[in-house]
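For reference, the chain that follows is the form predicted on its own, supplied as structure tokens.
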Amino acid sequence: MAGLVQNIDLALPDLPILRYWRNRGLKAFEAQGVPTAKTEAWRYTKPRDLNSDDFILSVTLPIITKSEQTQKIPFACYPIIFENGILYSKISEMPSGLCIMPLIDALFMDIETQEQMGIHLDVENYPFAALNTYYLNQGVYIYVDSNVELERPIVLINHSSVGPENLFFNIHNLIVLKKGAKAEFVEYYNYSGAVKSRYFANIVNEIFIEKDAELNHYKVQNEAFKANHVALNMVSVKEGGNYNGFCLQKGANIGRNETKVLLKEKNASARVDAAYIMNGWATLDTTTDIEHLAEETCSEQLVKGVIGGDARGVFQGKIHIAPKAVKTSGKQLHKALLLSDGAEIDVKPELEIFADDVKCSHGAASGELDEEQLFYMQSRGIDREEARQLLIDAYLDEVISRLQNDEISEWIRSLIKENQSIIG
């Protein structure tokens, strides 16, 4: 733990609302510590590179182009962009109702904006969160206001490079949605460099979305090979409106990415889907919590993963039905391909149901390929390791082509095909 919690100075304002988040994530971390075997939510993903005594926080700017970064996104777009988890550079022209500036900037201008921080976050029970909360630097505010809709998707790309190894660092957004708002909002985690590239990037996203506003979220997670991924989204959504999020895990040595949503008031509605695909010895993790806790809220969830080497998925998603929240549907299934005898999958669905008159399922299955499927292909004179790829696409297409954006979902089909070695 003492590789985590480091005494730097990052020259941040005095603010009463900082030092006390700050000391708050401190205290939290401590008196958790990293998750161990024992720790229940964690006892699939075993942390084990996360308690490393060698990692060195991220302070320095390397130096790079916003040519370099934006040119990997093939669609129009507000891209705000990081490199090894500092703000290098953000949105210069935006259109009227849409605000993004540093997180910083924001809690010491804003008292709207000290008042929404951590409203929903509890450091307490997510150690990850609570350090992040103590690195409290890097990160943005997004705020969309009433009755706005975005033309383009905002574009969070961080970009993590060749630098020093075992580079540890922590981004923390707060999105707000107002009434009636429609936005689309993108993160994009990539590196370049040597593929056993060491580092560890903790990120949290603290969303509100008010009455009737929607909020598109689309994440793709590609670190390196060695790298760790910690990542948590805590979602409020508020009457009528509506929350649908998506995370491709492609990368990282250990890869999670946990969300829980707050369906807070009627007719509010969430879809958390997600896809992975791993070899080697990966554990790639993807876990969700949706609590209804208003009448005639709405939630699904589609997760599907592909699994090679000795590499293991996991699975874990809770619905909680309130004892108010009747006349709620809640809609839950993982499904996994195993490409290999030492692919593992671990999938821990629960429902929490206190309330009557509701709609609630969740299921889970695994398999491999079809060897009927393939020799058909094979017959038709289709390479075998190319019905294989082509059999694998297919799969995952089910839950891809369930996002909002077209062009959103072609550019992650092509970031699919990227490297399909690990797949093969």
The other form holds:
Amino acid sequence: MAGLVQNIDLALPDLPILRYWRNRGLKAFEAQGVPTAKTEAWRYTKPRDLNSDDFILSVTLPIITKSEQTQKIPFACYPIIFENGILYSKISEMPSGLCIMPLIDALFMDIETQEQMGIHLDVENYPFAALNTYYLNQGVYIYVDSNVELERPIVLINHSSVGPENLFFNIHNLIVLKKGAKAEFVEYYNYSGAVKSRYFANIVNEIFIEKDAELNHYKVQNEAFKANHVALNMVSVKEGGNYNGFCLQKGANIGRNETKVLLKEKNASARVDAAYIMNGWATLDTTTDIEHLAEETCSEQLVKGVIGGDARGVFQGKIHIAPKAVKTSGKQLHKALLLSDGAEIDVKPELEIFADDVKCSHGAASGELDEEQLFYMQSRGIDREEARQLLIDAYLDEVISRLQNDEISEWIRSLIKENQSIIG
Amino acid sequence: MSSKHSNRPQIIDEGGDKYKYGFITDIESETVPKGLNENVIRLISSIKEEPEWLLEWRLNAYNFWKTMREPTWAKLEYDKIDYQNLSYYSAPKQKVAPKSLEEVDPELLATYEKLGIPLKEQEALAGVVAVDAVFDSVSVATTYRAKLAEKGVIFCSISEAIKTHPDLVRRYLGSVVPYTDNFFACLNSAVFTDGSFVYIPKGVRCPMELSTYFRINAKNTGQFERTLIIADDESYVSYLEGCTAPQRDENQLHAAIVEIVINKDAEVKYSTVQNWYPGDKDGKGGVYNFVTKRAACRGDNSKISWTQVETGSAVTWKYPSCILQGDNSVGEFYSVAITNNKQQADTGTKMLHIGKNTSSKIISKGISAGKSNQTYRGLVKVSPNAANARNYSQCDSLLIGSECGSHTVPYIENRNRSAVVEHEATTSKISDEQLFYCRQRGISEEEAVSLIVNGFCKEVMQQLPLEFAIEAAKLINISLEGSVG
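What's the form predicted in complex with the partner chain like, now that we've got the form predicted on its own?
Let us now look at the entire complex, which starts with that chain.
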């Protein structure tokens, strides 16, 4: 029994880069602690559960077979499989131009990776990213070479096979797309076993998109309903590069997916979409921070949520335009449906603009299902329950239909359908 | 035109390019020594011959204030205020309290004449407005009191109300903004010196607009005024507030409170044109404006409408709020904020929906020019019982020049599924197309910008009483002068 900071043996304790990050992470986490209601960035999401001292760091692999996990993905892919936060297997035969290896191996072998690691990760402002780097050990390094276009998506699955213990794990990935590369990266977090387990998944992705490269990043968070899932995606995009992010959250008690995108050079662009659907007592938090640091950059965001039960949907979105970053455009829209009396929506869209020749807008709306639409469908012989489902599906589909890979969007639609019976 | 103008509160300089109200009135003042402690509070209270309960309330506020910390969450940067280096009371010296206007110091009357505030009733023929003029820490004159008294309307300075209507004041003072509310409100509660008091009795529609004109004159003083407005059942009042201050190199502190209580079926319209000295081009001097304004719609079907035009002050920290407690109550917030040079403004509103079928509307227009920074910060909160609540917010910002900043930070918290909450915000610069269109029709660039800016603000300006609207439109043009090209 111990708190989140535990003294355990990690691989390669003497490697300077690892020692540096682990020390810095520890210091930064101890300085910040678990966020409280007074932490502005965590104003609406209160990870109180993470103050308890019964989390046990996940160190050993459970016995599973790889095929079990890949079966869950209905399309051809390059799979990387984690079990309880520990790398279990990765594809061995990689197409040319793609390299996937454990992050600490890459840090051990490659000076360039060492230099790239954490460049934009100011752990002093992100308590859980700090904690993650303190345990820097698990995670992969993904490298896509110049002008390589991957045929299949890379799929990272973390499966939590949970028992009576409250496990705690950290995954830290570093993804590099060289000039002109094109790739798709899917993250899928799921579980089996005791549904009531309060495990804690703490994820950090560092993503580097170089000139004219393009990454489509899809994430599905479907953790057990008492679990905690906190993720930070730190993305930097260079000239002409493009980041397309999407995240579906439909599990966990506290689920937070935070994405920070740095549009560093001219013509860099980003789309950061998200959807969430939940009931129970969950808090699902989508936080984004898009920094337009150069001229002629553009970003777009559409976030839609459906909340029932006593759940709470949180959206915090910030668009920052640096001085001189002119001719930029930033658009943001958040919409939420409240299906029950106990549901709550907290929204904080934020514009921070220091340049004049810009076009920025944000919008937020929340309300319940439109009675008129329900009536229209009922008057055409569709029963009320079915009409509700159709409307909810259509509501979220506005985001899903923007995804560029049809196989993936079909898969995501099927995952949303799993939830339908519980939303009421 | 000009003769007409002299009859109404004139907040702006009609011809000039400079801050016309920067002059200093040379008048002998009674100022308490610098510093803040219990003795100063006791002294203020005794000068004002206040009852025991009020002194006690002030001291409670002061003791609480000592435990508070100055808020730092706003996007404002200013030198630390030394609260011990300020004088908390300053009043023009008078031997006896003036019974009528004739007894008021002519120097003071001249000041208000220069500012265009009509203190002589017979002169104000067109656009009748009753005025309460507050000079530093005291109210110097309130006009049209007899006429208002006929209808049962009480309009006087708050110091007077404490003596003449102690029950009303005691019942409502601090009931909307308690002294524990925030740092500046707490400071104000401890040291407030004067302000206006308005009571509109049941069923009365106030026959004229009421107005308070605030003027800071003395050096190194803070102005802490407190306004209390009570609108009883089925009443209506429109209230205007204007402010100016002399041009000084030091920063002056202004921490005010406005409390409004609105009962069943009553309506209050509160309009502000704030033109405190904004400091010079390099950001030297200017007023620090920290204001807490809040209206409680206590009764069913009550309505509050805030309209503000903010052009002055070096630093503005101001969030007029609406507590929509009564069923079917309505809150409105219309704001134009203009910052130029090195001004900073962090302003917005709070709409707290508590009653059923409550609705609120927020229209905020921000214009930043020069090296100024401006933030809209607002909260819309729908509590679980506020069935069918409705909110619409629109925050638009216009940027003029590449060195200014404009920020929007709305907080939206919805806990009722039948509530519909909508928020929209945009930020852009004046479009080249619009400018080009004007230019090709022979309108100069500066005029074109002013035309476009006025169009941008129109939705809010329409809400101002006519007397104010014309002044405010001119004020906007002057504030932006020199920011184009």
